[in-house]
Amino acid sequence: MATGTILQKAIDLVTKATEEDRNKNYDEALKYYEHAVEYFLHSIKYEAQGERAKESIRQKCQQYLDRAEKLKAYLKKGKKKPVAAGDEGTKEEKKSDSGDSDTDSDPEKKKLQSRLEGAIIIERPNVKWSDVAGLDLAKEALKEAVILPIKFPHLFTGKRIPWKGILLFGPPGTGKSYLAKAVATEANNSNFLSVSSSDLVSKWLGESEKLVKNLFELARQRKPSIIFIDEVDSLCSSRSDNESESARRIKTEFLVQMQGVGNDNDGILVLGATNIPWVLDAAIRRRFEKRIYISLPEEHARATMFKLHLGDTPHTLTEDDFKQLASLTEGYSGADIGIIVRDALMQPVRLVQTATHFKHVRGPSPKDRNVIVDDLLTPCSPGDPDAIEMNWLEVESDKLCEPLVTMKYMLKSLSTTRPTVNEEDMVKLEKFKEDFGQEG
C-alpha cells in the first residue's frame, strides 16, 4: 500500500469501528479499532510531516486505543450491561479495575508488548540434534542448560540452578543460529523468542528501554522460555564516553533485566550469538555465564555436512568420495560447504540447459517415483549411438530424467568456491576462547 493512503485507510477503519460500536457489535468494533491503531502508528512512522501532525495523530490513536481496551475488558468479563462509549464505568467497576495487574491497567505497556509479539518470532523450529553435525560439547552444554531442568526439575533445587545465559561465539557460518533452533526444537515445553536488535531499538525517547523490559516480561509470562538474540554484539557492545545516551540506556536496561535486583529470571535462558565477541561489554560478558566457542567443523563433521546438504537428491557419491571432499575443505565453514553443494546441485541443471543431444533411458517417472517408464530423456554427448539432436525446450516436462550429481560436479564447484572465514578473525576468536570461553 502506498504511504499516501495509510492515513485515509486508518480513518476509514475508525469510521467502521465507531459505527459498529454504536450498533453494539463490540467484537467487530474491537477488530476495527485495533486495525485502525496499527495504521495510525504506521502513518506516524512513514507519512506524517511535522511534529504537530504526529502529535495530533498520537492523541487520536490514544483515544481509540483506550476505547479498544474498554471493549476488550467488557468482552472478556462477559458483562450483561454494555459499556457506553466514553463511559468510565461504575464505582464498583473502577474499584475492581484498580485491583488488576499493571499489565491490564497500562495500555502503553500492552501496546509495546503487542508490538514486540509482532516483531518476535515465537516459533517451534523443526531442527533436531542429529541435524547438527559435530559440536558435541556445545550440544551437551545446551542440554545441561535447557533440556535437563525441564525434564528433571527436582535435580535443580537449592544451590544447584541451571545456567541463565549462554553465549555462542565463533566464525560466521558455523551453525550458531542453527544450534539455537535445535535447542528450541528439543525443549518441547519452552517458548522460543527470536529477536533482533532492530526490534528493540526505537527513535522515540525512552521507548527502547521499555521494549527491552517488556521483552523479558513477555518471556516471564511464557516461561519456560528461551530468548535468542542473534548478532548480540550490535546491541551490547562496550560502553564508552562518546556513545549516544540512548545506546547507553538500552545496554543498562539489558544488564538490569538479565541479572538485576528484583528480577526473577527462573525458567528463562538468554541465548546470544556473535561473530565478534571481543566487542561485547565486560558486564554483558559476565552475565553470559557459559561462553561456548563454535569452531570451524572438523573433518568428520564436514563429511556429514556434505551428506546432510545433498539430502535425498540422486547422486553417485560413495563414502570414500565424502571423505575426500572433507579432507579438501579444511578451513571451510558449514555455510561454505552448503554453498559448494548447492552449486554442485545446479550442475545437472546447467547440463540440461546447454545439451544439444538427448537419449531415451529407463527410470522412475517424475510424476510418480514408484512408476518405472522407458521413454525418459536425458542429456548425452553427440557421439552417443542413441543420441537424438534436440534441446531442452523440445523435451516434455514429465519426460526429463535428471542427470545424477557426481564427484566431478562436486570437485568443480569446490574449485570455484573460496572459504569466507578470515584468518585474522580466527586468531582473535582463539584468543577470546583462551581468555573467556570454552571449546564447543
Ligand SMILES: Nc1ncnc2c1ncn2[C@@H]1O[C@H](COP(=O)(O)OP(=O)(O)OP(=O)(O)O)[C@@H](O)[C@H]1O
Given for the second form:
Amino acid sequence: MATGTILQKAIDLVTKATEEDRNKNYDEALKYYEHAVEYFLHSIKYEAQGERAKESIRQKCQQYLDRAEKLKAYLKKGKKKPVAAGDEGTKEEKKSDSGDSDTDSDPEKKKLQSRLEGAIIIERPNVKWSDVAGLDLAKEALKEAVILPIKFPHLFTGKRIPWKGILLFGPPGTGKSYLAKAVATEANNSNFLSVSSSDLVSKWLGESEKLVKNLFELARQRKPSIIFIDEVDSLCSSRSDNESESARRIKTEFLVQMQGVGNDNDGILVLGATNIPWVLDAAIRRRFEKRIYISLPEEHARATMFKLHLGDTPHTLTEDDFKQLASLTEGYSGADIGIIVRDALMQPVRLVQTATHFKHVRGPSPKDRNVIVDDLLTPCSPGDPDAIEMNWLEVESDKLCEPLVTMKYMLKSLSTTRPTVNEEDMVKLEKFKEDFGQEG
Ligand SMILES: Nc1ncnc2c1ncn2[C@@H]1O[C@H](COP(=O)(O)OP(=O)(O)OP(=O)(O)O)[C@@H](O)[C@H]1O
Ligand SMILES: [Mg+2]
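Now that the form predicted on its own has been shown, please provide the structure of the form predicted in complex with the named molecule.
Time for the whole complex; same chain goes first.
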C-alpha cells in the first residue's frame, strides 16, 4: 500500500465516526471509531515516519478510544446519555475489570481489553445437544461438568468436585467447536467466554500474559462461567528452548491461572479444543483433567448427520437411503458430510439454471407453503409430453417448483467429495488417545 493510504483511510473513518456521533447514531459511531483506531494503529506500525508523527497519532487514538469506551458503556446501559468527553465515569469500570491500571494510557492495550470483553458471547448460539450427532460420551461428560453442578450444587460438595478442565481433541471437522457451541447454548445459567488464541496473543511484551490473567479474572467475577479456548494448541504448545519469551510467559500464566496458589477456580470450567493434542505442554495437559477423544463419526452418527444437514429441505430420501449413505462414508468427518449435503442441495438449483424445458405441476406455492397452486413450473426433459420450451429467466419468481433432492444427487456429490482427514494424523490421534485420553 502506498504511504499514507492507511492513514487516509483511518481519517476517513474517524470523520464518519464523528458525524454519526453528532447525529446520535452511537451504534454506528462506535463501530467507526473502533475501525478507525485499528487503521491508526496499523499506520503507526507500517507507515508513520518518525517518533513525533507516531506520538501524535497515538494521542489521537487515545481520544477516540476514550470516546468509544463511553459510547460502549452508554450502549450497554441503554439509558443514560453518553457522558461528555473528559468525564472519568467509565475508567473506574475498566480498572476493576482489568485489575491493572499502569498501562491505561496505551491505546493498544485498551483496545485489546475491549476486544477481550467483546469475546464474551452474550447472544447464545442456537445449537442444541440434539443437533450434535453421536458423541454421546462427550456430551455426557460435558453435562456432568457443566449442567449438573449448577442444577444440583449439593451433589458437588466435599470431595466430589466438578471437572475444572476438559480437553476435546480429535481430527478436524468432527464437531469440537460445534459441541462447544452446544455447551454455550445449553448451559444457559453460566457465562460462556469464548476466546480464540489470537485474542490472547499480542505483540507487546508482557501484555499477553496480562490478557490471560484478565480473562480468568473476568471469569471469576462472573461465575459460574466456562472459558472456551478453541485451537488451544497454538497457545500452549510444549515449552522448548527456542520458543519466544512471550510464548513462555503466556504458558506460565496459564498454568498459574488454571491451578495455582491463591487462585480460586470454583465455578470455572476451562474447555479446550485442538486437533493436534500431542503438541500440548505436559503441564497444560495435566490441567485438562478430562481429555475426550472426538472421533470420526460412526455409521449411525453419519446417518443422523445426513438428516441434520438436510434439515427441512424437501427431499425424497428414505430411511434405507440414509443407511446406504452412511455405510458409503466411512472415514468422512461431520464437516465432510456437511459439504456433500450442501453440494447435493445445490444440484436442483443447477438443474433449474440449465434446463431448456419446463412443465406445469401442482404444488405448494413458494410464497405460502400452505397454499396449493396448479401453475408451478418445474424443469423436465425435452421429451416430456407436457414440456414447454423455455429457460429459468422466463419463469416468474413465485412460480418455480424446484426439483426435490434425491438419492441420485447425494450419490453424485459423494462421488466427487473426498474425506479430508488423513491416515497419518489418525494414527497420531489414536496414539494420543491410548496414552492420555478417553473415548468420546
Ligand atoms: N457430530 C456432529 N453433528 C452435527 N454436525 C457436525 C458434527 N460434527 C461436525 N459437524 C458439522 O461440521 C461443521 C464443522 O465442525 P467443527 O467446526 O465443530 O469442527 P472442529 O472439530 O472444531 O474442527 P477443527 O478441529 O478443524 O476446528 C459443523 O459446523 C457442523 O455443521
Ligand atoms: Mg474447531
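Numbering follows the first chain given and starts at 1. Remember, it's a predicted structure, so these values are computed and weren't measured experimentally. C-alpha atoms forming the largest set that superposes within 1.5 Å between two forms make up the rigid core.
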query: Tyr39 C-alpha relocation of at least 2 Å between these two forms, rigid core basis; finding: yes
query: After fitting the core, Arg418 CA displacement of 2 Å or more between these two forms; finding: no
query: Displaced residue check between these two forms: Trp392, CA, 2 Å or over, core reference; finding: no
query: Per-residue C-alpha deviation between these two forms [Ala10; rigid core superposition; Å]; finding: 9.7
